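For reference, the chain that follows is the form predicted on its own, supplied as structure tokens.
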Amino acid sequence: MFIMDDGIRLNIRLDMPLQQQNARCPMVIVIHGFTGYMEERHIVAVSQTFNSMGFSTLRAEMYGHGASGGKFENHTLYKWISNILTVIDYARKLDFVTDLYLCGHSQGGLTVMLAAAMKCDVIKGVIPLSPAWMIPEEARSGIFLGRNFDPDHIPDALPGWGNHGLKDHYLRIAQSIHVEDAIRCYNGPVLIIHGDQDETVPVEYGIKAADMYRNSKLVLIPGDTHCYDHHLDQVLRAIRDNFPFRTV
């Protein structure tokens, strides 16, 4: 179904837990990553390892991504910032939701980070997974997917990664983030899970993210890469076993 941001088509998908006990339960908002979709391998392995828990789930695609509206070469931060609140409180309105918490994957990782700042009183626990928190401070440096750039001098496009190329706005807008403001503001429980052999976001970066968090717990996955290719079964685990946000 779709619900609407600002004229834009965001397309979201809820599912319910497998075993449901009652007409009320907690919810987990999932967001995909960069270029990424809802119906990506690991976001349905997660969505479904939820539901499995006694969560409901929603999963929502960004501005330019999947079936929401937009073009790729269009979105930034800002718009997916806009974008997870707008399906925060369209949550918050369905009548059988209890809790919620936020799940991203990657620049969903990041951006759930910063919403869950934005909406600390509101958001239970956060699940960032792979959490591509490093975009804004390597926007600042000059650098982004590996590739050079005068951080003072924007070029207008930038080169496409794959067959996707965006506007400077995307740069310009990472520029100005500053990941570190949001995880000061955040005092939930936040559970990083990260493979140790990522090869888009350095395991640094988590290793990071859970010393500066207040109350965090991080799993490490050994031998796995940005998208989990390796050993899915390992995140789902550490989901089950580690979510300290679980109510039912």
Ligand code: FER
Contents of the next structure:
Amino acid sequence: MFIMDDGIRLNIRLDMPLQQQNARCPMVIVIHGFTGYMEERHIVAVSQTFNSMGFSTLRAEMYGHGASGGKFENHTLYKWISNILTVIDYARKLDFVTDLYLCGHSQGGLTVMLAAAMKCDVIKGVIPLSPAWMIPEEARSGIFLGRNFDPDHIPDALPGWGNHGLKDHYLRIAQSIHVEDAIRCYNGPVLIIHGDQDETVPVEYGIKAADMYRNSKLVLIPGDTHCYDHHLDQVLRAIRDNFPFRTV
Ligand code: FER
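Switch from the form predicted on its own, shown above, to the form predicted together with this ligand and output its structure.
Below, the chain from earlier opens the complete complex, with every other chain and molecule after it.
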């Protein structure tokens, strides 16, 4: 199913709770990471876990990803922010939805951290999974996908870096984002889950974010990687046991 964000179609998928008690239920919006999509193993598993807990889920694919519109090379964090704000407004207008939560993995985790601050009046809790909130800081210091560049002279294209060429706008926009401000602005419950062998987003970022949020809980998954190759079951259990911070 598609919704539009200012001319860009966004691919979304609604799943209802497995055993619905009432006509109305809470909802979790679930966002994939950089190069990700809604059918990734860990995104599906997390979404199904929420469904088993009595939540509806709305998985959404962001600009340049999955079946949504836009080219990968043109995606930026501002476009993703615009997309998720549109998804949030769509979810709010569904008449069966009670409380609204955000969950995102990696770059999607960063996106939900930023969006929660912007929509702190409507978002009841946030679950950032291995959130890639070092992206803006690294963009300012000249690191992108583990490689160095001159942060004061960003090349027009970021060529030959895997299959994932990106326009310079990605980094220029990333440089302008200050995640600490968003962390300070959100007072609701924040459950952060992070594998301590994450090869993409150092676990220190999960630890630091949990420390900075006013109302947070951190669950580290010993031995696990960025996409939970070894202990996805522990990630799902952490969600079940600690959902901010058990409301249903
Ligand atoms: C980066 C490091 C990590 C980066 C993106 C990521 C675009 C995100 C990874 C993910 O979402 O899985 O330097 O730059």
